[in-house]
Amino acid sequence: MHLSELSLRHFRNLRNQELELPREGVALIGDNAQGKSNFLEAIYYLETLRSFRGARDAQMVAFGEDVFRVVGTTEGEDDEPRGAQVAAAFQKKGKRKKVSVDGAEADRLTDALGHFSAVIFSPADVDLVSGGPSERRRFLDILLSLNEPGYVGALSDYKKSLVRRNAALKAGQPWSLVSVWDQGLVRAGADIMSARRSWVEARAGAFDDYYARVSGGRRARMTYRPQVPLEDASDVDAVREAFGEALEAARDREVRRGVTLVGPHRDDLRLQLCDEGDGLDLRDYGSGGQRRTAALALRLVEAMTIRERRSRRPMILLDDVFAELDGGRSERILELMEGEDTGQVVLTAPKDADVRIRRDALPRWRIQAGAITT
């Protein structure tokens, strides 16, 4: 899968353009602030609807605009399947969003989520690793809400039953009226810990071989942490017991702060260096090295993902990704991503010579104060 053409329309500073990428893909190259992580911003925005740096959609509408509106068109590969057109507008006026697949508006916006099969690789990813618990959820949240089946409905689900309990305790209302809410809790909540440690499990030891492989040999570990104790994941009706009797548990302490202090929505995903001391959280002592690594290895294993549950090769966006990388994980990260089995290939980089992933294939490309030359 690859992506054809891109239309842009008041996105960020970016100029209104009509592009044709390369099916090898492009290497944008600018100085800093001209819209080079926009750019990739906008390509990204068509797969999960959504900024990858966190901006809220008005803040994507361009100053001075009202809408902006983001169309891309993929082709499909010999061996994937066909492509899609993606087309998302906002408007900040009444903050309206609509997205439209193959020119047909989505019923639920939902249902436009994961047509471009990309991942993007940002130096602000160490923020998966140094953050807190809340950055490795929302990680854990796109990747299988992209990726597996029903997730996406128990999450939200789960969201609608957990704002209306936690609007319960607050207001002090008798355990009759908070405790109405339990069951569609417990039940999307049941789906979203199991989907959620199935795939760490699946994927820990993938983890621990791309972080050997940049690291230089150096080992780490990936590991759920539920608030509520599951000692059998793959049972949902487990799950649910279990979710359930630690909801009884936390009654209480609940009534007491008037929040739900038990479920998906506090959960983490832990990261650990496996041989220095005695799993050392990657958090807490990993070094700027060490935590751009597993940022890195999360990365890759999302790649995997794709690759496994899509069958089909991932468009691989890179933001300047090597400029804070030291030279020997610099030089080991490359050799790997020029062996993964990765499709299309857009990066950023602010001169030529950056340009480090298929050098000598990309195509490039010019930006200056939002405006694109080809």
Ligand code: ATP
Contents of the next structure:
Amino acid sequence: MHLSELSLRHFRNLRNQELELPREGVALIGDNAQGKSNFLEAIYYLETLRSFRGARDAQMVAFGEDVFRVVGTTEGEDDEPRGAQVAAAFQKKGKRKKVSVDGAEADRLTDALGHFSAVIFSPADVDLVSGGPSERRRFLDILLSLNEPGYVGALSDYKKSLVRRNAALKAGQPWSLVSVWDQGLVRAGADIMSARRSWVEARAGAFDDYYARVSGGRRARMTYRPQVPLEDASDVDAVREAFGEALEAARDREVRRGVTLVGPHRDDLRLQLCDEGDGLDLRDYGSGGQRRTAALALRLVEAMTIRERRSRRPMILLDDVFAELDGGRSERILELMEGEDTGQVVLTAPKDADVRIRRDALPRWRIQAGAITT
Ligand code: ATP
Ligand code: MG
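And the form predicted in complex with the ligand, for comparison with the form predicted on its own?
In what comes next, the whole complex appears, and the chain from above leads the way.
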């Protein structure tokens, strides 16, 4: 899949413009604060309908305006030749988000997901490794929501049950009024844990492999760390049972603390080094470069998941990612991207010299004060 046309209206500092993107991609060069990350943010919005930087929708409306609008036209490839037109708009006044696919407005936002595939690599990805477990849960949730049927629904059911159960616990209500939420919590929670566990188990080898290839032979490990002891994650009934038992066992502590203590909302995705000091958490012991490498490996595994689950090559968006890596690692990443079945690439960099991907074959665009010249 690739993006052939992009139309921007009042998105951050970007000039209103219509752009035709080359099939192989483009390198966007510009000084700091000219709009490079904003450009990638606009493109990525078409995938998740939110900011990759965690910004609120209202923040992305250009100063002094009320509505932003991003329209992307995609073209498919051999086995999926049909493309789509995805249009997303947000209005500040009234906080309204509207999405349409091929001109038909989606009733629910989730219906509009999945027509566009992209993976974004950004310097902030290091938070995936350095940050707390919630960062990694968010990574898993976004990835699985887009790639596993049923995951979004389980996630929203789980959140509903959790919020109500926590409210009952906090208010000190009798156990019968707390445990009415257990059935819903356990059912949705088991689906979430099974999906997370299956994904991690299936992709742990690829994570290690990417890490080794970028780091020049070093090894790293990714493991799923649920709160609930899981024997066999492929058996959803067994997971439900284990979750139910763990809740039962936590009952006294939950009453004391007034909050639900076990469940996928407490999961972690553990990332560890395997060489010197085997088993050291990257979060606590990794160097800056090691953490960045691990974050990159996670994104590469994300791209691989999309390729396999959706049978299409996602767009690869690289936001100035080589700035902080040593030459060897940068070179190996570039080699890796050329070797993998990489689709369209949009990369940003402040200097021409940073752009070496595809042996310099990417067309170069410039950006200044939000205006892109092709
Ligand atoms: P760097 O190389 O430093 O990462 P960049 O080119 O990626 O820079 P962006 O993050 O895209 O820069 O931001 C460019 C500018 O957009 C900033 O100066 C910021 O003030 C401006 N900006 C952010 N939000 C809005 C908005 N809603 N309306 C107008 N301008 C905005
Ligand atoms: Mg930037």
